[in-house]
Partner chain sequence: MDSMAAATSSSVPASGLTTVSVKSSKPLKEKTTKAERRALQDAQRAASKGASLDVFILALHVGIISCLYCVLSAEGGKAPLYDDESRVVKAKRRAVVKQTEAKNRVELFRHLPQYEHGTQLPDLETKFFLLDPMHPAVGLQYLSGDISGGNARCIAMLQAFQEVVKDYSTPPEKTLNRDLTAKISSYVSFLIECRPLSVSMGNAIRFVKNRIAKLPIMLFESEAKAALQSDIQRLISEKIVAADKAIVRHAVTKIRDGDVLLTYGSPSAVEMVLLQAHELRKKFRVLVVDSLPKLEGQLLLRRLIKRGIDCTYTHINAISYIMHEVTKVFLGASSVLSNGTVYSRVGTACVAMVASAFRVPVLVCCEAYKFHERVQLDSICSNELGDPNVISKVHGRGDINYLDGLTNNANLQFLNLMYDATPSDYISMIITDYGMVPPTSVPVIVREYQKEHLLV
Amino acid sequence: MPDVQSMVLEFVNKLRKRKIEGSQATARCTVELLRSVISHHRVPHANQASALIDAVKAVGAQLVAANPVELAVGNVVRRVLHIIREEDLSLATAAVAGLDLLEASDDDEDVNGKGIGYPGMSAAVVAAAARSTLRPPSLQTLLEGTPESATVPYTSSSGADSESKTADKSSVTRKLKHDVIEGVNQLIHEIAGCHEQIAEQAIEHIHQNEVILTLGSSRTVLEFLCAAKEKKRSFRVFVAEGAPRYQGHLLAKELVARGLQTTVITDSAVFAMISRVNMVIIGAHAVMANGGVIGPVGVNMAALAAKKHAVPFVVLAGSHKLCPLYPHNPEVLLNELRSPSELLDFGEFSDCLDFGSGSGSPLLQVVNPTFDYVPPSLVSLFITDTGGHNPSYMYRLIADYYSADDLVM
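In the form predicted on its own, the chain whose sequence appeared above, alone:
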């Protein structure tokens, strides 16, 4: 059996050292680790869902603290917590519905008024069944309601009854873990296939002889553009180079290798070229609950240029990038500063970096942010693996994936 704690520490170390590139890879590794945590966690007979939630939250807090700027980690941790709550409620709803059927059977068969004994249902189960979730109870359950009494007539407890209860508890425990792991496996499959799901919609948005502008490097954008090319759409792509890391150069090479007409422009030329562009398409680092976007540095400038010239600004994002938090939340770290060496040669600027002011700080300072924030008012359309959505609808879409109890870990 693998040592889960050592796996967690190893992954935390990778997150701290930024050894995992990309939100999709980070999200998938996080979900696979949480699946191992759930699989090897010993669940008690009572409060099974709470035990799983506490275990996942404990691990999730370590992962988020290791790399707080990678919001995909917190997103998928909250998704897993939501799966646990959803499956627990599903089992509770099924148990209440089953009790209703058993009581109806007792009324039909027990002509002498002596019912067959069943253990009482806890108030927590009845309350859980009444809560609204993504997987609501059936219409029959809603019409029948919960039983008026949480306790049913109970006969003498024999040894066989005790063994039966123990077996039932073990069965329910295995059922909950099995259903949760199945849900987590579905989440892994969803993350792995998000690029393909988004790319399938390209033909609906990219038309013949259009000019598309993008910024930086994004595999989602790459697959989206190539999918339109495979559908025999002819168009040209302007790629802003994405200084100082020049990620746009990498995207331009991949686009040319796939047969797309590509033009590389400087970041400062975006406003000058925007009048020739039909659509701006960018990949998101994260989509916030208010519809705001965290993207590569410089993307806000492109959004403002698009707004000025009435050019649609389209954001591509997998569901694992949908964050239930708002930009003003204190636990949200919107940016991080990269090394100044990406901007300046320390050998050439060594004189400027001397502490010559006498105040204990250098005369020249370098700020090299990684991300930029785009408010929802500048976004025209979001395209996710579930379809296209207006910015005003994103809060509702995000609410479908998360539980309010899990926003703060």
Contents of the next structure:
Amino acid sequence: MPDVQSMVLEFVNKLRKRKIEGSQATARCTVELLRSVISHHRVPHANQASALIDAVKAVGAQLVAANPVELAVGNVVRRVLHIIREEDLSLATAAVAGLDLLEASDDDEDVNGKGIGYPGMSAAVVAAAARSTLRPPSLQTLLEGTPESATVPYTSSSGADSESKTADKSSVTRKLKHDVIEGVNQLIHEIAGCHEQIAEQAIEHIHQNEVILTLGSSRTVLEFLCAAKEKKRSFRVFVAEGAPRYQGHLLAKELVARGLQTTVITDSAVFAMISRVNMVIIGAHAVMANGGVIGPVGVNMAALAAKKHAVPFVVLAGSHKLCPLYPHNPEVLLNELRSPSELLDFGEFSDCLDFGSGSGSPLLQVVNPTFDYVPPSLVSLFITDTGGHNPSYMYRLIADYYSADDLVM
Amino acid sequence: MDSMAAATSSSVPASGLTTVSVKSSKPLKEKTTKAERRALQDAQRAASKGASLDVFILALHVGIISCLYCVLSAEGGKAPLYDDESRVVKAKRRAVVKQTEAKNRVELFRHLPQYEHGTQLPDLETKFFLLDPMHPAVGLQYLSGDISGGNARCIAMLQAFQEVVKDYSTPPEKTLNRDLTAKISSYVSFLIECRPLSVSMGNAIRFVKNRIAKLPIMLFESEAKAALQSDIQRLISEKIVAADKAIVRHAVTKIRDGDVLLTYGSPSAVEMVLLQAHELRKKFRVLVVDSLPKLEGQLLLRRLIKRGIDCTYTHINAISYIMHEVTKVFLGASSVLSNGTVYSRVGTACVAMVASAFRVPVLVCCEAYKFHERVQLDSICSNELGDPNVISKVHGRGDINYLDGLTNNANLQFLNLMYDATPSDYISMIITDYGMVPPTSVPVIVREYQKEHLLV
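Beyond the form predicted on its own, can we have the form predicted in complex with the partner chain?
In what comes next, the whole complex appears, and the chain from above leads the way.
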């Protein structure tokens, strides 16, 4: 445990100091950290799923607090929690299936020692609990206010046999953890492979003699465009610089290295050039539950221009970027302001930026946000590793990936 | 009278074309026919009013002369079409300084000139003493960017013209009208080689040439020169300086206490408005939006802070972030075209678009002499291309050098647009010296008022 704790602290520090850039890298590190947390965590015999959930939640809360703007961290934590709940549920359904068989074959015998893995409980209790979690809540249970829990209650029954208990309990423990770790590995694999999945869809959208506009520097966009190039589609790319970080220059360098016709334009020329552009493709930093996009600063301007000229605005996002939260005031709450030195030379303007002069507030303020919010009405299409979707569909994917109980950590 | 008018008017086209050297490309023909048509209209009007024959002939002469100066002004006033090979070759032969064309030009802009920045300088140095003293000063200032902004460039050019007129002496065997016009045209070509003309400069040049053409032939040289100089001075004081004062007077009525005003770049008219509003003790804040590569906003910022105005500075990508707290947007313009499109510094269209998306009123401050009867739909048909190297090497940020060494790569091009066209539906109001008008009133102003003051 102690080395896991130190790993967590180290990662929290990295997040707080913004040493890790990019949602994919952050997501991978987070998943790997949570995997170690799970594998090192000693689960009690009873209520193991909830114990795991609490452990992951505790670590997750720390990580999210370190960098609240990096939504991929929270997404991944919630994915892991969902995996735990799901694995738990599937074990419960397996138990129910086994119980049903048992009940059909032998009504009087006790469950113990039949190798199903739920010792210490009478069959009826287990069956009832499992069935109640599988079936949607009936009106009667809702009106009576019977509490629904996702985890099967582990109540010790008086009629349990002691010897077979311990053997089966350890197998249960291992089974749940084992399944969860398998699920987490699958998640890691998914995060690592999201680029290829998205890039496969490139040829459906890019044809011949097209002009594509992009902003910022996203590896997903780069892979997307290169996949189309490999399939011999001819197109040119306009890359907006992306001041003040000049990510556009990086992307242009990569594109030129792969042999694509690239033109670098200034951000102010986006509206001027958009009338000659066939498609705008950007990579998102995060996708919110309403279908809104958090992207590099300047994308809202491009989205508005694209809407005016009826140019399709396509957003590429891996599934680890899908966030189950609704954006309330995203420009302020989900944004980060960077140093003014990227915009102004301190030496020239130091007299104006001085807090000590006069009334205590400086004459000059400098605003340098990192992210921009695009409302869902401006987005034409989301391309994720599961395919292409409308912005109005994104809420449905959330139900696939996340559980409702995990939204507030 | 009418048949005579018809007979004589039918001879105008022939005479018009024979006095002109053979320049049979399309834009010139259209210009001649327009002036010729006007001459025809004037002649017919004179005829219908029952005027005498002399007036008739005078109208025809005016028509011929206007054909003449149209041809000459076409050299300087209109942007040459650079995808036409023959014209490019001719322009190169006439050029005062030699420039090398840029390699790696963007396909979409083949119709606009793009030269390697700074290649004019060596040739200019060698020819320094061969040129007239007036040549280098203003042109070099344009080239280096010391003077930028429509009003500043126009005033500098007109003051240079005043010097030219002052130092001018008619050579023997030549008339003042034609020779001075030719001289001015050659200076204008030089200025174009340094930096393409702005619309305000184009209008001013047409005015000057018109004034020269209208000089009565009987005047003494000194009187003619004095008249011309006073005309140019009148243009500067009435159409630029007084116009700016009128604009300021109108615009400060729109600024209220508690306003948050956004401005883009460094428009001279808007700066005057803000300073005047501050003098009147109005309480407001200013948001200065800036963009690369010129970073003109920093100059405006400095001047505003010196006067004690509260300012916030940001770059153009962040306008969606700050627009929710803005109450009004003030923009400047290089020109307003006849379909209501505002032709101004690149990036203005983005600011206006985001402002209208957030329902913030957009006010454009533009003097009436900058209006033009041209129409334009987008920013590609007519524009100015700046130096592409300033994009690859970012000024002041040594760490941004991703694209070093790639400037000659065939796959990579840089596009440095100078202007863009803002559609009229984003503009709430245009503040001119004729008052505060909607963008749809611009062609009316061009038609009614330009004729008296700036004979087109």
